[in-house]
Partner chain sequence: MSRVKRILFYAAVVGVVLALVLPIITFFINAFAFRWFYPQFVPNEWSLQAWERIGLIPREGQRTLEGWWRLLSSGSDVINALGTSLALGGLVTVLSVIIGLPAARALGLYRFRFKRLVEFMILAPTIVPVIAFVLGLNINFIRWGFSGTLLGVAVVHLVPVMPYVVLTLSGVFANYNPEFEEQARTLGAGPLRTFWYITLPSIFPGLVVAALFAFLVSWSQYLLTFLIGAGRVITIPMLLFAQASGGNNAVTAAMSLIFIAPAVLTLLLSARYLSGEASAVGGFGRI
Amino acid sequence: MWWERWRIAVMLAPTLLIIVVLFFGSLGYGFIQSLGYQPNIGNYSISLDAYSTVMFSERYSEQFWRGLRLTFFVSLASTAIAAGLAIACALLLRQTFVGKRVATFLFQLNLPVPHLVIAIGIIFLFSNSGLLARAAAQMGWISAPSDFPVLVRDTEGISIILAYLWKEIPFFGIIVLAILQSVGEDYEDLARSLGANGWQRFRYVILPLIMPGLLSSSIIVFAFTFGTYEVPKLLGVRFPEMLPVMALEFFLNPDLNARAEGMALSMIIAVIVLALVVVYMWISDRAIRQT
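Structure for the listed sequence, which is one chain, in the form predicted on its own:
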């Protein structure tokens, strides 16, 4: 009897133990280092000096706050635009048309492509010496490739957003498409029989059905774009830098005392993402209760 009661917990315990130890262990270790505790270099004192330095010091405060705004903007814009375009693509791909399988395959083709490869493709396509700039100059649309709009290494992070859109639209799209195919069209047909037009069917039928999957995938995309550094490092500017790139530079500093500032930035990023996850769980729980 007791085994049946505890069977699931016992079977899940090894996996959960690994996840909990790795997650909270690394989080705790990073937090301790962000407080300046680094015995390997003789630092045993604990303080919030690293947080104060990165957020309020004359040297780093402007970089931090502008980097925080840029990081939020890039992450929110990438997530929102990718979700919107993915919904449109999924609604088109669920229709029956000639070449549907080929179109669906091409839509998912770049899912296994690493973000670094996509970032390099963005440079080749959209930089001032890239393919589009040279083509525009050859066609006489601009006088020289250097006159092409600055889309790579720009202060607004446009190229970074483009790289994330290129990668995340298919990710959102396959999730939305899977949900739409699983629920079928019965609910829409019922709404249509009651006189609902296309927008009303989307607003009151399709959107509520796909919203749980859309929210959960949005959390994943936002957390990834908020915390990753590869694409911003390749496509971003020196100032303002996104927070993950700023943290990376502290880690790469030959002075090991700068490790505390890098850990402090990493902890700030982690807290922001965790707060968003908590908000998502609250919204999901509220939506479930209302239904």
Contents of the next structure:
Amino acid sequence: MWWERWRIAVMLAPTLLIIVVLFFGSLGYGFIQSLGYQPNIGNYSISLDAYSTVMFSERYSEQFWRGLRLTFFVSLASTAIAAGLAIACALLLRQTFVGKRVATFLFQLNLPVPHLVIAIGIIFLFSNSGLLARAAAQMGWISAPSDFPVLVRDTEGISIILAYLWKEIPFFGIIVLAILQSVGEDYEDLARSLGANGWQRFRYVILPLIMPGLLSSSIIVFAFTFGTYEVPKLLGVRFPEMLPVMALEFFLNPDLNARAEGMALSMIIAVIVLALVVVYMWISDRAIRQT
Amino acid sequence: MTHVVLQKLNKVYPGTTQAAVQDMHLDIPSGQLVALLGPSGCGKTTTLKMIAGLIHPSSGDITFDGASVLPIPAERRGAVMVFQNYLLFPYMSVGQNVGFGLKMRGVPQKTINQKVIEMLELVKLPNIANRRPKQLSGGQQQRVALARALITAPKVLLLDEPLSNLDAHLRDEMRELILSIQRQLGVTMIFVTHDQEEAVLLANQIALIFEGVLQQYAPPDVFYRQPISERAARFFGGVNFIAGTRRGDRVTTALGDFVFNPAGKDSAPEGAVTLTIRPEQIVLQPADTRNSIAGRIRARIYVGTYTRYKIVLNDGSEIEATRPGDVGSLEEGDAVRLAFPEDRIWVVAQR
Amino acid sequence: MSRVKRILFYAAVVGVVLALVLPIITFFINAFAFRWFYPQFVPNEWSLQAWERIGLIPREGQRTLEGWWRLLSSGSDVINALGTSLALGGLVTVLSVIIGLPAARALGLYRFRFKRLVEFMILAPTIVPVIAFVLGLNINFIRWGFSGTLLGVAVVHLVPVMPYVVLTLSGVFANYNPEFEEQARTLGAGPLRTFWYITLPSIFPGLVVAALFAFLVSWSQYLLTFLIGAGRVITIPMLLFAQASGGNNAVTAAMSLIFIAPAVLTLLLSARYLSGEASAVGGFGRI
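Now show me the form predicted together with its partner chain, since the one above was the form predicted on its own.
Now the complete complex, all chains and molecules, led by this one.
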């Protein structure tokens, strides 16, 4: 019967239709447009002009390379710091103690809070009239708002990193906690009885056990922080500007020729993220073959 | 070669009132293989982990060769555990797994490699140092776990259900391996199990534990001949229990009087007792009528190497007897006489 | 643990938790503060002014049943946006579950050729940033005339939503025994009744989690709504973003609280469900 044969294909079809048409189709269409193919403004030729304009033209090259560097820096720093702190938090929270449920709940609280809201919270907290500046003033550490270090809308992307930390520490933390919970304490007990001290148990037992989960969630976090628009738009400066913000600004430019440049930027972001995923899959494939 | 003594050991987990382990007193001479046996949740694993140093006792003491080990943390105590599910580190090769304990002690890699080869030969798995744990069968993983524990030359080896995850034929193999290592190295071994068969197969001495309390500590055969209580007897497969009153070497029951050999007279006081006899010790259709009663066969169950008979007695109670093979012509519904040889009868105090 | 160690331990836990919830605390202070001048650490005066300004609470003296009703029916920006956000989230939830259920079943129960490829394709939108595909999408949607309609925006929200719905549900189906359905069929239940009495109850908890995800992911979309809604579909995050980039702090804080309410509520209700479920957590992380 045809149904038996095509059953699985029919079941998958609606979901794949959405993904293929809207997601992959748009990616492909964006790619074509980035090559300058824009029939609506009568441009049918294909070239790499948009890419070279964005990357090498006198007008944009500095903006692009500084922006790329900032984006990389922010993503790497957010991912690495969040992962490190999250491990510490997870090790803390997996102990048994009075109030563990409440502590774990509050620890997860930022998880479902949208990035946009956390970014606003960072402003309320770290701006020079924010809660921390007020606390510093109360303590007598600063006398005027301008004495407070510039942490929001700074050129180094510090406030952007802070926003990501607040959001991603619980994310990593819950994943690490879940792994530790499912692994249990037997491996550590065993290592202990074989003579491993506290540091050795962390280094040779806990770390290798959480590494696979930590790596794959690092990829997710890195990709996310690399491509998000809202947070750098709210917390960033005009120069240097993170790539996603730059891409949208090109795109929304009334000059329709700038569209191709915007598309080119979004393609560059996609390629970097995809390259990262490929490298990750290659590494984890090798790791799987080894074990 | 370590003499392990548990003295009045207690463990009460925080937030509970019932002691997980209560006044445990156990003397394990050097080079013995002792089983801590009991149903799950009886405190046997807690006891094992207290010896390992992974759980701290609430009170009492543990000594190795006379010296208390309580102040010594698990990683320096020399009591190594082998877990039931082996717990080979999945991200390490077999060799790295076996060498783990030496690496933690900062032994040079060259020496480690040497010892790893030795240990793998000891557990009869040469040339697998470069494999991954996933590539090994359950029995092989068990041996690697054993090698990993032995490489540190532990004073005491602690095993958690060492045979329970293995098939019947692997059990024999593993049993022989453990016993031969035991003979070769003379290391004191303590293992926990809920399976009396596993305990009987391996141990020189069995410590039977119910609800955190040590019931009986004796060689395996004693649990069959002279169990301390009806419950202990049931745990070892006893099924025949008859209530009665003991006077001297005579027990009066609803079915009549039984005389028993005074060898068991210490086990129960005068007065209310329970008489017990193992099914395989009951004589069917005896030559004389001493110590015998009448019954009727309700069911005959042929098991292959022996046959089980369920026999209804005069007072309506039921008793089970077995005979080797399929000898005789007893059928369901037949009237039978059964005799309890007096040196096979055992009496325990009624609860 | 020794006494000193215990105290240090609790100090660390309290420190970590307090630091993490600090941004949320600032919302409560800002939203109810009145004339909170620098360098006051805690406002001297509190008020509901911000809530009156966004039209969620009637002005003083008008907090009667009639006043509330007038307020609700007046259709302030925030109330309209709330309605749009809720309608959009509901639509996306229903669509995504109906579309994703069969696919999740196929992925959870069967092995077939190209399964890895299909999984990869469905998961791709969780890794590739919205900015990378939304620009191409925008142009096509304008061409197809979908742009600026609620349905159009809902369909586009399906792209980031589908992976989580399919992932959550296929996990449910991976632990599902279809022989229960066969048993029901042999006992005389037709396909519909089999679905209603057998399939649905067994996957229900997972279905609830998937639906919550779908709703929350849709609820918190900004960029997709902004570009595809073409200024005609105004949701809460759109208003909030505009406020945050140069509005009044108290109003921004009040709106933020409204914006995070469903998410925090969900977490409260499902905290037990989610702890330990990495795929579920993954969904939250992307909001």
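C-alpha atoms forming the largest set that superposes within 1.5 Å between two forms make up the rigid core. Residue numbers count along the first chain shown, from 1. Since the structure is predicted, the reported quantities are computational estimates derived from the model, not experimental observations.
Trainee: After fitting the rigid core, is the C-alpha of Leu22 off by 2 Å or more between the two forms?
Mentor: Yes: Leu22 shifts by at least 2 Å between the two forms.
Trainee: Would the C-alpha of Val271 be classed as shifted by 2 Å or more between the two forms after rigid-core alignment?
Mentor: Moves: no, less than 2 Å.
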